[in-house]
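Below you'll find only one chain, the form predicted alone, shown as structure tokens.
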Amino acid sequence: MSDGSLLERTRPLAPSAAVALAAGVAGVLGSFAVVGFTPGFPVAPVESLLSRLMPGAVVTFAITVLGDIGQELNLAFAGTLVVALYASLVWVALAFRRQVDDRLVPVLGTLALVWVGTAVLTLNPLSGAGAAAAAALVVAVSEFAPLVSQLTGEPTTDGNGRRRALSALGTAAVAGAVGTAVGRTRTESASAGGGSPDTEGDPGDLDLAYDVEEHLGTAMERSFRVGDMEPAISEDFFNVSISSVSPTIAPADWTLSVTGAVEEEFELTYDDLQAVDHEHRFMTLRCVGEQLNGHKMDTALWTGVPVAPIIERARPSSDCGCVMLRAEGDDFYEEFPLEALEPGMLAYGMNGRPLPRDHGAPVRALVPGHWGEVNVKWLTGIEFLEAEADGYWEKRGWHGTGPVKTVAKLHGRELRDGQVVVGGHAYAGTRGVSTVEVSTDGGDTWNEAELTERLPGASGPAADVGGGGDALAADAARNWRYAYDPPGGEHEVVVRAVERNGTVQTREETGPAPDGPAGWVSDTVDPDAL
């Protein structure tokens, strides 16, 4: 074969590669337009698989060093893999075009191959239709664009390759913009709907007998606002999951299986929970993987039912005293002592609305005073164990299933009437915080900060409010603030919490791994910069 013949045969490869890549991108965004950021999105199962295959050391590095960027990079890599898959399938369809002189062949081939590929990935034919249609549109435009040159009498021998590539890229850009906008709307609808895109999140959907607004109003009254710090009820509740895409589970399809070492195994439906007397509780969740002064510690008013009656009905028969909670969708599981679960609740409401999808809709577990990882979202299984077993994070080198560590965070600062005012949140799990102490000289001397009142205790038909409703929240953070005359220039402010039994928060500083961050929070304050 001569060099000239080889050149002629390979000349179409470059524009075909551009067309295939453009179609791959359009396919991903076309699927996003149809299903949004839900499990039907083809990137979701790939990202989830990567998370499961990732070695524990890599997971720890991503959490402790990269933070949220680590999960974003994993999602981006998963998206790149799906684009490459679609591009490969389109390339196969374009290869047939070089064998059969028919412009419809690659278009129909792209439709079929991308649809099948997406359906295999997601088990969602609708998602496959969106991906296939978008990718096929790009291929169709690239195939028929040269006809424009012929109709207008323009030369075609020297420009068709570039014309095909540019037409494909332009079409992909338009399809991508439309797909992104439509997909975001669908994602917001699904997230706001508590697990169902058809649900608007009307507070009346919970059929609550108590005035939730009154509870939330009380929480706002027991809040300090200093600088950028959040009030007692978090306005932007943190969200951490092993997968970026949250499961979508309709309440009508949800069941909770109670199994294992029990005298009675049974299953509960969402309607079963709704038929039981509910209660409201203020509870705080803190992420085991956060930084010491991070922002992954938040409080909400949760609505649900106590776990204790479910445990009593099951009648555990093992001496292990341990339980495994299992989640739907992301297949998360976590083991911890049964005694920690007994005072817990199964929540289906958050701040007076149905539980949002990203926070575990339709039902999640809440385990008082324990790290967020054991408060399993999208809960579908409670298994009572015969012997202790490692949970998801324990298998990856973490041990954050124990009680949360005490912390006082410094999140707000401002100048007020010539004084520096600093503030933040203090939390000690069910041990409670009695005092927050502040040092403005790097820890040499200490002064007591002002604390908000504790939030009210559990309320509602299922709650024991201690004869008169004076009970206080057993597992909720408190706001603190401290005002002082600033010294000259920059200075170090240190804060620490004291538990109700008088135990002072440990000074020894540790990172998140393997069992959560600890230590006194300190930061440099410059009055001139406030």
Ligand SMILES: Nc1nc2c(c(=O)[nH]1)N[C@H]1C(S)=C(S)[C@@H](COP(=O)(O)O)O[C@H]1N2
The other form holds:
Amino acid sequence: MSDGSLLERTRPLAPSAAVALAAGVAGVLGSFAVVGFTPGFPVAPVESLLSRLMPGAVVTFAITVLGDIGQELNLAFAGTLVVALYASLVWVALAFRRQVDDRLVPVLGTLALVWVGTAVLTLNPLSGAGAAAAAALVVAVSEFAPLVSQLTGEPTTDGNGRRRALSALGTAAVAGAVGTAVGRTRTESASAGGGSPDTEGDPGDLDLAYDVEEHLGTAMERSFRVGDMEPAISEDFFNVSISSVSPTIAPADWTLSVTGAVEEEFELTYDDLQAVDHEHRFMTLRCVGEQLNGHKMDTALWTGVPVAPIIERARPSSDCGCVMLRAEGDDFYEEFPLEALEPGMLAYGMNGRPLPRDHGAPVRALVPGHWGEVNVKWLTGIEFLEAEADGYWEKRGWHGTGPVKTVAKLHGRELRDGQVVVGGHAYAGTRGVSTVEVSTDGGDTWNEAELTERLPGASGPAADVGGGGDALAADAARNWRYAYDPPGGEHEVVVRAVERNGTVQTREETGPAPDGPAGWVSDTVDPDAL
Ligand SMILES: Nc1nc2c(c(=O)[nH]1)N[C@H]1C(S)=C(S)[C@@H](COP(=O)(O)O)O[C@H]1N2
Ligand SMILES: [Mo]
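Please give the other form, namely the form predicted together with this ligand, since only the form predicted alone has been shown so far.
To see the whole picture, the full complex is given below, headed by that same chain.
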């Protein structure tokens, strides 16, 4: 039986498709092995492109109805597209095999096509090499496996197609498993301090470990733990980004450009930021797209520098009083009043460690009392505008550039000494929470909950510069809890926060779109189920 016989030429379609598909999957995991979950991963640009092209209404539906699953589906779809792309490239390489009678042709063809395809997608030759090598390995095994069996005298012809397909699948499975394992460690090292593995979570890097430890200790003391609720400082800080794969920016490569309608345009480096006095601030972030009693509201101790001196140095010259923050890494941008940015900070530390990659390493903006979206991560530009403009989310129909809405969440419940205890977090941005009221009869009667002391105010050498030099945190949530004798059977617990000026949290319910969820959180509590 020689190559190029009629039988070889008319080999059934299915095995080739299986080989192409297996090679496609191996290709994706091969690139993952080399670059991990970083922008070099070919699925990343496809996913970003899909989210960018998606009509605002579809994105809003996904956010409000599907929640995080929407983004996961998008990522899975992007992955499928890349597998399909690789499979078609491999298919082309396999088709050549029918023209040119050489087993190396589809192997080399796969190498070249997949490498170029990935490099075009990611501009990352290394990622392309990983993808190409893995895909070509699968093709090589499928090409040479039948030859090996022929040499060892096994019966061939009938089984050839199936053998090709099976050996391809087997190779893809092994390459895939190795690729996944190696890629995970790659992702971890990329996540460390914005790209340099050496700085991974090393508090010493911030040169402030002692202060921070003390602050975090205080925050833990000012926490209530009821059932599943998180303490004052979140252990699992939420994550919202337009791309599933976070940009990777090493501190040494980072610059911040200050441009636009200003007297002086300039650029700052990471070292420039480190050279000026820092401050620590407890601040809460809340996402406009979350559900009313959702978990996209968290508090951390942030370390960085006040924005005010940067604005002063630039000397804004337009009447607009508006500013655009930009992140080149994921092409995100948000516009909002300059006034809101003035008391803000540029953070490079979070809870005593370098800012994690997924939270915007090396530097993000923090805008007190405003919805999460204007707290731009991977910040690379502050542009002072002549006229107002829409941000990324506003172009998609959201209104998330204003102050956060007030909310009291119900996240914990338990039985303690025969009493029901409920608890949660209350937040009113910079308006502050003065009391939280709880009703255990569906809203007929109200009782005052216990509140934790407010978290400490900004500290560190720059604490006064940002206007945050008060003794108490200007923009941090507080914990509440309320214990009561169970009324017997299921009952409706309703919670509402009262702001410092006496304003009671709005009762009227609205969904998250377009300007954040409103209403009182209400939930059924069944003491017998606790
Ligand atoms: N560059 C960039 N910054 C961003 C986003 C983003 O997608 N890209 N998401 C915003 C949104 S919608 C929110 S709610 C917060 C979430 O911050 P976190 O992921 O650190 O919790 O980041 C904001 N900053
Ligand atoms: Mo958000």
